[in-house]
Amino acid sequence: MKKATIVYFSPTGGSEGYVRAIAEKLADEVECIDLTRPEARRRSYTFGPQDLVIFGAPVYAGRLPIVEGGIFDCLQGEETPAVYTVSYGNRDFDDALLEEMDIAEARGFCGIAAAAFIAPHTFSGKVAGGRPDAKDREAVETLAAGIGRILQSGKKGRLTVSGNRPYKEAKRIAYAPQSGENCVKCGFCAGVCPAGAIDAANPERSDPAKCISCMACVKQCPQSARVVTDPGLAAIREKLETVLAVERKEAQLFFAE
């Protein structure tokens, strides 16, 4: 293919990986639309039944993140052929999978191939830890390769993935970071923050009705001055590192047929 697109919401990069290696194998050019920042989500994409878009996004407890306005709403298809994809912290990724290509087929796309891949755990980077690894790099080249033969037959078949309607109830979970002794308000966390849940100019504290908990302001602060007081968290995260580091999940994928 000349042309890929992909469309990811990524705050810590697990999600824009796969896409990215996927449509590499795929196009001679990638175009790039994140929509991780608030920005970038009020603006409008639209595609048409020439184009090639591969969707991405993590899974929070089972579904999409919950961001104001939806992730994918501002994207219009028109029959154009998508790929949809989500990574989870090996647990499961339950609906979200399903609930990505009901977002995406109702506006417009066809959905040809899906994949539920695997990445480091947004609380614990003990749990799935060095994903995606070599093996995870194989399921990216077999998904690529079954892209290619779908597009080069021509044939829509019918995709279907794993999860269940109604989808499991989608779940806000409410850690939200504040700042540790080594701030120095710099506001680089406001500009990373894909829920607008930080104040450039008071950037001490995250709003806790925006905060999505995905850590992508304790990730990449400078400073590493972003931290979560809740001790409900280091609770779950011994829990995580308990039940979820002792059994590899491997990657999913699916096909039209």
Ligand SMILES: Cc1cc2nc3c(=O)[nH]c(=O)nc-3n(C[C@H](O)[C@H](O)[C@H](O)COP(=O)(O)O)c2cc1C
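So the form predicted on its own is up there; where is the form predicted in complex with this ligand?
Single chain only below; no partners, no other molecules.
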């Protein structure tokens, strides 16, 4: 196909990588709508029945991340074919994919396929480090081939994904990073924060009421000056590495039937 659009929220790039890979397999041209920054979510984007829109977001505590105004509320479809994806850190995706699908379908999108993929866990390089690997790339190929077949057949099937309603209770995980000794107050962290939680003029702290613990500021600070001092993060990291996310999970694919 000529063009596909990817719409994604991806503070550390795992979700973006997957939607980009799917779109590149399907279309000559890929339009990117990066909804990670708050200003991008303040605009509105509309799509028609001829478009194909591929959604991507991470799983946070089994749900979609909680950001002001919602991640995908700036999108409006009109019977627009859509592919829903989430990426998660090898624990579980619980109700996040279903939540993403419900939000999109209420906004005029029609799901033809969906997938839950595994990417490195934000909180530990040891959990799902090295993903996506060859097996994950194969899953992307299978998904793209299935999407191609569905689009070509022109049939409007019904998409079902795993997850429960009511969804798991939304839980805000707040390990708000602070600036350590190396901080030169350049404000770069404020520029990459998806939640508007850092004051560019005084980046020393994050507002814990807004911070979503995505670690974008920690991972991208040019001085490596952003740190989390909350011992809760070390505890959850240890639990992920030893109990919660040890057994390898595989990508799950869903197709409209």
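If you superpose the two forms and keep the largest set of C-alpha atoms that fall within 1.5 Å, you have the rigid core. Here the structure is a predicted model, which means the values were calculated and not measured. Numbering follows the first chain given and starts at 1.
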Against the rigid core, is the Cα displacement of A234 between these two forms at least 2 Å?
no
Is A21 among the residues whose Cα moves by 2 Å or more between these two forms after superposition of the rigid core?
no
